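Read the single chain below, which is given as structure tokens and is the form predicted on its own.
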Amino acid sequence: MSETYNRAWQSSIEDPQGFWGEAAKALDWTTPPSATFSEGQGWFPGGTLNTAYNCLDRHVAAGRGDAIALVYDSPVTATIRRYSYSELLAETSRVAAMLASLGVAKGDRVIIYMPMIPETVFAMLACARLGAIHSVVFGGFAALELAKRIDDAGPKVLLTASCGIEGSRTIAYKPMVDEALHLAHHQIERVVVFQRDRLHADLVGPRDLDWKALRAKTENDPIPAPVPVASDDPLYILYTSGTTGTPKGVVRENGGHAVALAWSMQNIYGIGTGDTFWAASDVGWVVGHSYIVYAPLLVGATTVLFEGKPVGTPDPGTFWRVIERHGVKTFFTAPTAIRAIRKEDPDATFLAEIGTGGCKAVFLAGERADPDTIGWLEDKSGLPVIDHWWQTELGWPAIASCFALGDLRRKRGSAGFPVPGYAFEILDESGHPVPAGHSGAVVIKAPLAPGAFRTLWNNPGGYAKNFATFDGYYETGDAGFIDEEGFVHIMGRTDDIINVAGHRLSTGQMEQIVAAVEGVAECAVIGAEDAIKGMVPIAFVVPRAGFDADPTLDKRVIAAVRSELGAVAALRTAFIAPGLPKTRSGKILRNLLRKIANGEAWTVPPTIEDPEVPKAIEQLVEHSGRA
């Protein structure tokens, strides 16, 4: 075991006050905290600070104004733009002045419904500067889902753009905004639209304002000073899908968030002042909030904002070009992105030609990383590929190999070890710890580390449910196990444990086997209803390039699962599909696959990347007679 990691983790569990009190010194506080933790007030009570000031102003004041803060690389518009810390501060300040002219002040909410462009980053930081609470909604979300978020957050202003660019598609945002505002009960005072060259939006009446015109109008307005906010004041609300169909608004507090992210950059990812970090995600998701916008800037690093896809913009080499072009030191992406690249370029010819420059490590999160994908990328890149795990609720990694603490221990199929600040256990249905190697519910001992959520917006009861099942623990909703060496294995959501004729089986374990079969690019295994066995597993398999017409692939998949898990696994159906229904962040929509397999009614979710994929899968299932 890495002694540095071991000492850090032990210290964080045995003396959290001392550990996080020391970590908090990395920030500039307007008023230092009176304590490190209070049961009633959470982390760093009594402290005040401004997150945007810590991201921008203090670096400029320290003489680093000319250092590059933000690189915008957009292959879909053939644009590369760089912003120094001074320039990013100036742009953020001007947007803050725009918002202030519309009456936005501390505690007000602002919805940001925008694509991956620099103005989106300006807007998030401008809200933070004013002490306003931003809620980023992924550009392109369906109008009804946007309306739900408007009604829950009650924003004063909505910021949007005329369009987003998704691969080869141009998606008009303004019609969806207009429909959402028609559906919503809450009335927004102003809608500010950034007009992109690709598509211009129609502005309607006095409510709609042109971004560039408003900026010009407020050009001579005074720059708002950074507003000090309490450590437990909200920085943002980020909505996740709720089990009832009502989105859950995860609230992120300023103090714990800034401390945790700054610590994680230096101790997990090995990124400090002057380094370049790239998280190939979207600001609509928690990864984009934490590791595109806030964390890199908190430590004075350079962050990359990428508008494109891993394939098709223009080819499977685009990730490697960005890494090499901008000197990325640490790269963070989703396993789905790597599987997409591998599907298009199985021999990694683009990677061999372009290389990875000075990149030191690749981190994966967002979807379980199967061992085969990790092995392929490590073999082809020569870099350590580190799977790690966290959730929107937590805000930053909870399981990882802490690369910067000298801990490069990795086991394919595991997300690593508990990150300092997190104490994990695996419990059975009665709440008792299970032996090493046995599966159960993955829980984290309360209180959660700094940066994790402490409430849901307008929904304290919903928050309390996360701690109701197991007294003293946060229920992650995931199933998994901790092996004899201490590696934590996340096998999937607890509802992905299926009961086949009385036998409890993990679909995540089956996916691991299927993914290793030659010719499989990516896969999903779900539990479908069965009149005799209760449930049976069904696999959906996307073939790699060159295996599209392989008539043996489904049979080899079934045989592999039977060989490793035995006949009890009862996997007898493997559909060869053109793709899997996924969110834009790369998560496979297994609930949707379940509905299709069971012949239930389903609709195209607002989060989906390609609405044609589930329709194609439904045709496969209907043709088989399964539905």
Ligand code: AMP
Second form
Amino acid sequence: MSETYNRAWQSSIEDPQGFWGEAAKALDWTTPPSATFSEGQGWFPGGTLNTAYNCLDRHVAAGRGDAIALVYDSPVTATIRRYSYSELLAETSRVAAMLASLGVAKGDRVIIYMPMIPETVFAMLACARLGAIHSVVFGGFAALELAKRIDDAGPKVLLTASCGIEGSRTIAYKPMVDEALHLAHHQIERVVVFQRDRLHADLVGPRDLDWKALRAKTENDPIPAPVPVASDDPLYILYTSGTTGTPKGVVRENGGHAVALAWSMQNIYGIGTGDTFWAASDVGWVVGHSYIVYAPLLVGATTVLFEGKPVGTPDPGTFWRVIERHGVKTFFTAPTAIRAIRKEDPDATFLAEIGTGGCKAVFLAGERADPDTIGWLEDKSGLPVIDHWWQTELGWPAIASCFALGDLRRKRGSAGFPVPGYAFEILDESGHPVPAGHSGAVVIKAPLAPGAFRTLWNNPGGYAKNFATFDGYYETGDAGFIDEEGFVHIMGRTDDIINVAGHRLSTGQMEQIVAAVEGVAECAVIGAEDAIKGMVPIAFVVPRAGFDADPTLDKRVIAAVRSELGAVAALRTAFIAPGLPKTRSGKILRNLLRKIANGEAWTVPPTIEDPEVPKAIEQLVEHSGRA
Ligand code: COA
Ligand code: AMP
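Got the form predicted on its own; could you also share the form predicted in complex with the ligand?
Let us now look at the entire complex, which starts with that chain.
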């Protein structure tokens, strides 16, 4: 065991005030906090700061203006562009001036529905500079999902681009925005559209504004000064899947977030001033918020913004090329991306040819990293491959091997050890700790570490529910166990959330969509195992009378999920079933459906209503050969 890690963890638990008080010194505070933690006010009460100032201005003021802050590497547009800290500050300042000209001020919400282009990063930082609250919506979500977020966040302005580029395809964003604005009840005053060369969007006057024209118009406006905000003022709202059809708006506070992220960069990932870090995620997810945008810039490092896919842009060597080309020291991706690369390049010939430059470690998160994938990558790259675990709610890793604290202990199948700041327990249904090696609910002792959410937007009751099941603990929603050596193993969710290619989705939400399709009497959606994506959703649909022979039903179900939730939901199979396996009290046996879909052994539960139903479903699945 690493003594450094052990000491850090012990001191974070025994003396959180001292531990995080020390960590907070890494930032420039406009007003230093009067305390480290208060039960009522959370982390760093009394403190004021500006997150964008800490990401940009202070590095320029310290003489590091020429250091590279952002590298935009876009194989899909054959572009590589580097922004120094001075340039990134200048670009951010111009977007802040654009937003200010539209009346955006402290506390206003701004929706950002944009692809992986530098303007997206400028926009996020510009909001932070103004003290406005951004809410980035992932481009793979459909209009209805965007509309839900617009209605919940109540934004003044929406920023978008004419298109995203997904591998070889161009996805028009503006029609999606127009439809979302049509569906939403909340009226947005202004939509600012960044026109990309690949595709120009139609602007609807006078609501829609052209980004470049607005920038030119405000070119001589004064640069808005960074607005000091309170530690607990929101920096952003990020919506994530809950167990209902309504997304949960995780609110991230400025103070705790900046402190935790700066600490994590140095102590988990080993990244400091002048190093290059790359998180191959999307800014629409929490990983993108934390580790493409904020954390690397907070510590004065270089961050990489990659617009491409692990394969096909142009080949499975693209990740290694980016790592080598930009001198990436620590790399972060999702296991699904490695599986996709392995499928196309099983012998890792691209990796052998290109190498990994000066890369020191690969971190994986977003879904369980299967031992086989870790083994393959460690073997082929010669690098430590570190699985680590976290959630949108927490904002930064809570289980990891703290590589930069000298802890390289790893066990394939485990996400590592509690990160300093987090005390875990595994509890049984009645809230009692289970012995080592036994599975139960994975919970974290309250209060949560700095950076973790302290409310949900417009939904404090929904937030409180996370602490309601187990007194004094945050319920992660994951099941798992801690083994004799202290390794934490995450085994899956206890609710209906699934992880599809590292994307968090709710099967409950999909069921709501499917149930509303004409001709559907009842349905169940489950996550079935998938060799590349980890999991894929599969629907089982019982037709209403008169629709039994409808040859379009499965296609209409698939299309409904795609058009209402988004392409990212990836529902590709809808089985038309004669019935659903249920208990006599009417509860759908989803676990049984999961086993059948995964080809696992199953037995007829004694409580089942009709033992013939699972057999019929198994035949359907076997017949299709697709599940
Ligand atoms: N905008 C618009 N559409 C998007 C999108 C975006 N930002 N991201 C994904 N989509 C679409 C895709 O085009 C695809 O559409 P299709 O069904 O018409 O082909 C669909 O959503 C599913 O996308 P995806 O899940 O990415 O699957 P894929 O087959 O295109 O690619 C992988 C598979 C494994 C290569 C890809 O999922 C991947 O790179 N995963 C890593 C995910 C990750 O980094 N997650 C972050 C967690 S840390
Ligand atoms: P998200 O909020 O999108 O980051 O998703 C969080 C969920 O993804 C967690 O609650 C887990 O179910 C899952 N998850 C994330 N990282 C891991 C990991 N390393 N191992 C297992 N599950 C993970």
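Because the structure is a prediction, the values reported are computed rather than measured. Positions refer to the first chain, counted from 1. Rigid core here is just the name for the largest C-alpha set that superposes within 1.5 Å across the two forms.
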Residue 553: Cα shift of 2 Å or greater between the two forms (core-aligned): yes
C-alpha of residue 111 off by 2 Å or more between the two forms on rigid core: no
Rigid core superposed: residue 611 CA moves 2 Å or more between the two forms: yes
